[in-house]
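Have a look below at one chain only, the form predicted alone, in structure tokens format.
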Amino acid sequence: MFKTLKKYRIPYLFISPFFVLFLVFQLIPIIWTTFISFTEWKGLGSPVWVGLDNYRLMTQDYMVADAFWNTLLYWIAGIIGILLFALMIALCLNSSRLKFHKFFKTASFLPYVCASVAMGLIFGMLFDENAGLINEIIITFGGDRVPWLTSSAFSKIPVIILFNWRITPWFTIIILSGLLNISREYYEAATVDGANIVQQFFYITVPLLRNIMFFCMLTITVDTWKMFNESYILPGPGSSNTSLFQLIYQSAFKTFKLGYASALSVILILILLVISIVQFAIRRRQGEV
């Protein structure tokens, strides 16, 4: 077989498992989705070609605008919140002064292995306006009840907290692995030179974690823009909490507008592509890629 491949100069790449999986589960679905985005199709019968009608409809659909800005907010909050808390927790777990390392490492990772749907239901009870624990604590300290899930001004807060709380442990482990790979000799030499903890953090830890943090930023970007469970289980009034991925689901499997849902999927792919290219361009300009 390999002689035949060599004879006809067929690269081994095209028979590799990765290429087969990529072709079947990614490339072909993307091409099919792009085609369906130019049609009107309810899943049965033959798709009817409508050209750019689905894309024109998106410019007039207020739910698309709401979903886009909601997801953008979730992404910004995720980049800041997840990276910040993951770095802080990883630094604590990496500290030689911390006792019971194994216990705290296990405890910090538990939110990631918990079912997101179950956690969403628990958060729904915690943030309930009438009988939720959060409001009971606020009342205890003299505050008023907050309509967490019934007001568009507050409804995104539980979604952001749940998403950040659930995803942070995974990135904590990634950052912790980066910290463990930093030689202690750098810190010992800096200590001899008189550098304090803050200076060691900004001049040793941060520069040596740049590639790890860049990977985390890319992964958080993808995870946030395909957020579904959190916004679906903790819905606010109207489309105040709807994410772009959730809107794709609703268009495809609730109203059966598969052509419109495919057009939204194409837009989502383009958004992720543009964000990734911008992030790589920034890193390349900094000489890190």
The other form holds:
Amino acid sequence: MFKTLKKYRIPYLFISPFFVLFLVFQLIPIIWTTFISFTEWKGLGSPVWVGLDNYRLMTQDYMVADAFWNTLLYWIAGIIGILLFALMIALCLNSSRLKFHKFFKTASFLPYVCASVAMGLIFGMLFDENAGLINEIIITFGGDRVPWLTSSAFSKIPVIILFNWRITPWFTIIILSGLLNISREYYEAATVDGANIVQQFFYITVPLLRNIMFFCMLTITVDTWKMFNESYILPGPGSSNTSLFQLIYQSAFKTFKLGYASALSVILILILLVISIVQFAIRRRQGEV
Amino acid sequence: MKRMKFSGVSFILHTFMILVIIVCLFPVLWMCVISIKTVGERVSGFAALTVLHPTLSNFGRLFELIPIWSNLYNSLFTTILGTLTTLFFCALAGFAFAKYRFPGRNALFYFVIATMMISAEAGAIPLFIIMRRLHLINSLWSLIIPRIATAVGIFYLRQYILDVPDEMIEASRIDGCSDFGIFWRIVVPIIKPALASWASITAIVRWNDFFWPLLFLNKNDKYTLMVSVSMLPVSDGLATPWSVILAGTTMVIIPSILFYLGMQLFQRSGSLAGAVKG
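Switch over from the form predicted alone to the form predicted in complex with the partner chain, please.
Next comes the full complex, and the chain you just saw is listed first.
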């Protein structure tokens, strides 16, 4: 053991920063948070062991239920919206018929460059009930003012739009890189064989893009379940659009219920774990078929 | 007839892309317009789109509301130092994973990839306690140190280092170059394009960072610009004029857009598209 370490000390030394930092700033905190979740603790003094009380409390807390359903909605809306638009934009950018290719590519990436918090303030103004441009447009077309951020029915929509608007370009670029890796020869051969554009898309593009799409789905999953900025900066009434991670932050650092917030963190970790295991399992089965 | 059909397709294609660009750019342009309006001018509805008396007074007001210079310094310090350190350590680890054979290499690499599924945010509570014990609360280092080596960065840079020819590394080793010397003098110069595109992404992410500064910093003059701007709606009583708030967002968004466009000019086209290979 010691001899191996000595012989290969240089590569181990080069990769060690990651593992040390992972241990101190990720693994230990997660184990520690699991421990705190079985206690009641205000951050000062010593934690009091309460067993599963925090988890029991959670099932009766309507705010937890709200935050869970909101985040689930953000996740589903994220997967569908982001992948759909990113794929469509990437297909357009990849088309040889598109002129001003460089301009379109650069301009469509810009939302990702903009800070979500700053854009949140702007979206808050665009979606303002009385003065916002969105409602003004709706009225022009004969509709009624929508209380976007002041009613619990609508307050999730601006959050979803902001999140999807900002993050889609990142996945456009990733999908585009996948499209660029598909050899033109496949399409040429298919054209010779008489396949039309739709057939080419479903029989060449989709199968060859499956790995990239899977990677995107995993990333979107992690990003949406730990969403914070968007719902923090566009608060709706009560917990109507609070995300799960935002609720963790509030319980821990605003009301100082560290045990309760830790229990919520454990649930968040478990959700992410279950989702990724399910996604890998589905992919594996698809791979075998 | 065939020609007609083709121009139809390209018409739809261009219309769609123009709509996309409008949706992408409109909120940003709208923000810039409002930020130069006088406080008295209407900012609601369509009236927001016309500027009668362009002014920079909103930006002046910002300097009274928030300690801009120290916030800006904090943002630049964490962005620049954070980007440089992460580039160095991710490239170093990527180099080891790409060009060395050692026991457990593949297992360790898969482990690195797997950690992407766990977010550091899940451990935010103990992390805060750890930072307090390390006396790093209100220190900019709390934003830099935990992310000195990231899984994504290692994964991305390793992909590029794999393409560096082994012969070059062997040759320089025979010439008596040390391991670190090979990394610094051979590998780094070759992967400069990858480093540049990864640097621009990292810098933008760090500049836009919000949750961690909000958690670890809790004094006005210790905030990064992003945290200060997020608090603008409540920093002038509860009645900060919208034009002033949007002047604040302009001040954080425009620099990152200019930085991104600048990097695009210096990079060969498509290098960003190669950001995730395979």
